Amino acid sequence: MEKGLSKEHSAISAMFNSIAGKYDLLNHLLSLGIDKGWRRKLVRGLKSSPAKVILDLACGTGDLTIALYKNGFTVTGADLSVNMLQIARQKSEKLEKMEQPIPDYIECSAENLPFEDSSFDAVTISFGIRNFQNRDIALQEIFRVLKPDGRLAILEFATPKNWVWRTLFNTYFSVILPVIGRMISKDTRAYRYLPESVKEFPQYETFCKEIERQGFNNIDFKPLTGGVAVLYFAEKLG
């Protein structure tokens, strides 16, 4: 676990429960709406594969889960936060019905998934894996529930390598974002935790090696918006 940051399930759940009501507003506001484009890139990456049944881990209020559903996937969302899941269910109930069932949502930890082996064609995580208490165990669980030739797709924040982007990013993330987040959400912890958790998280090639150690192959990553976010893909070879 990263030094100085509590990743206990109860702490993470309590933090996201407290900001659930303002989460969507702040996500889109603080990212200037760019986060929607990042998710579209992840979805496009999966549409080029034969994946049909997907587990969206750390699904939060369901933005990625719903985007996957709208693109024809059968999706299950999973998260620790009851309040976030409640909002995801409410959003999903308003969806236009398609051939596949609307997303199902389950409260659970990524380190103890209540699914049988080889249950999913793909597993996705959008800006959530840095909050996992034990990433190695979570990645082992993901590997277990993936079918042979299944894919893992992860979106996560990173620190840009270019010094200009890095300076702008650090100023915004460490100074401006916490102030706006605190004003709107009334939570002093969550938007202070965000830049700290990004800073502590392994990035780029380092995170790829972490994924590889758990048995994944064909690991690749693509920096987005100057490296503010990174899209990782990996496969469980059959």
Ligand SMILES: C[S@@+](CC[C@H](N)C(=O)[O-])C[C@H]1O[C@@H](n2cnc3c(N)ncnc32)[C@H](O)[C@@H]1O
Contents of the next structure:
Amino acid sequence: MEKGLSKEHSAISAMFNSIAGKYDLLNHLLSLGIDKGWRRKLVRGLKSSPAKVILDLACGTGDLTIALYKNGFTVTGADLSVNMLQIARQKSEKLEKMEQPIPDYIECSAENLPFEDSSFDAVTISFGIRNFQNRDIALQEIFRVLKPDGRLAILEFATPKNWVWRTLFNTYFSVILPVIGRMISKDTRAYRYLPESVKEFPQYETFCKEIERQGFNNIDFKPLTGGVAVLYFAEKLG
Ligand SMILES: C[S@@+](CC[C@H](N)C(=O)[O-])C[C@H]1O[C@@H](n2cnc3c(N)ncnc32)[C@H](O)[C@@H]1O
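Could you please show the structure of the form predicted in complex with the ligand, as a counterpart to the form predicted alone just displayed?
Zooming out: every chain and molecule, the one shown earlier first.
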């Protein structure tokens, strides 16, 4: 991870295992709490569809998984990092019981999903896909496990198109955030990796084309907070 961006599963899971204990605190602090509103927008986008059973891929500590559960969905969270999953499980055990079972969590990679074909009404990924070792294979796997007419919802960071906003964002993301991240997490790499991984991730229309190449239709995206994050939706037509 020191040189360039290794996205090997072992490197990525080691990094997230190392920061898992401080992940939630840093997430909400560094985004000034805005990340919660972004996840809410994703959940709202799915509520308008008949989706019931959801796979929250790269679920991490389970913030989106839990938001989906609280909105009445049956959710399975999946992630590479055992420490992130452990926190997600602990948070879920404290949840007030609803009609549907509390989220189930599974350790696996996005590139090799341990689910039958056509298992889910929707697959969600928040701030996970830019870390995947092989996005094309992961998107093929997602397509496979989605039911016909199933939906894909992806929330991911982006670089704002407006230059004033982009300059502010780059300064914050590349200069301030790594320093605070390192101080709190004591991990020297993880919060330097974050801006680098956002910079190299394809954005907006370019990423939509990647999704389309794997067979998805009706691809749409919505920039959030001036384009700091983007919410993508796509469908597997029946
Ligand atoms: C930045 S965290 C996002 C967690 C959570 N979705 C959220 O919104 O806070 C990225 C997560 O992606 C997971 N991840 C990265 N690559 C993965 C892969 N190939 N398969 C499964 N999970 C992966 C990491 O372990 C980590 O927990």
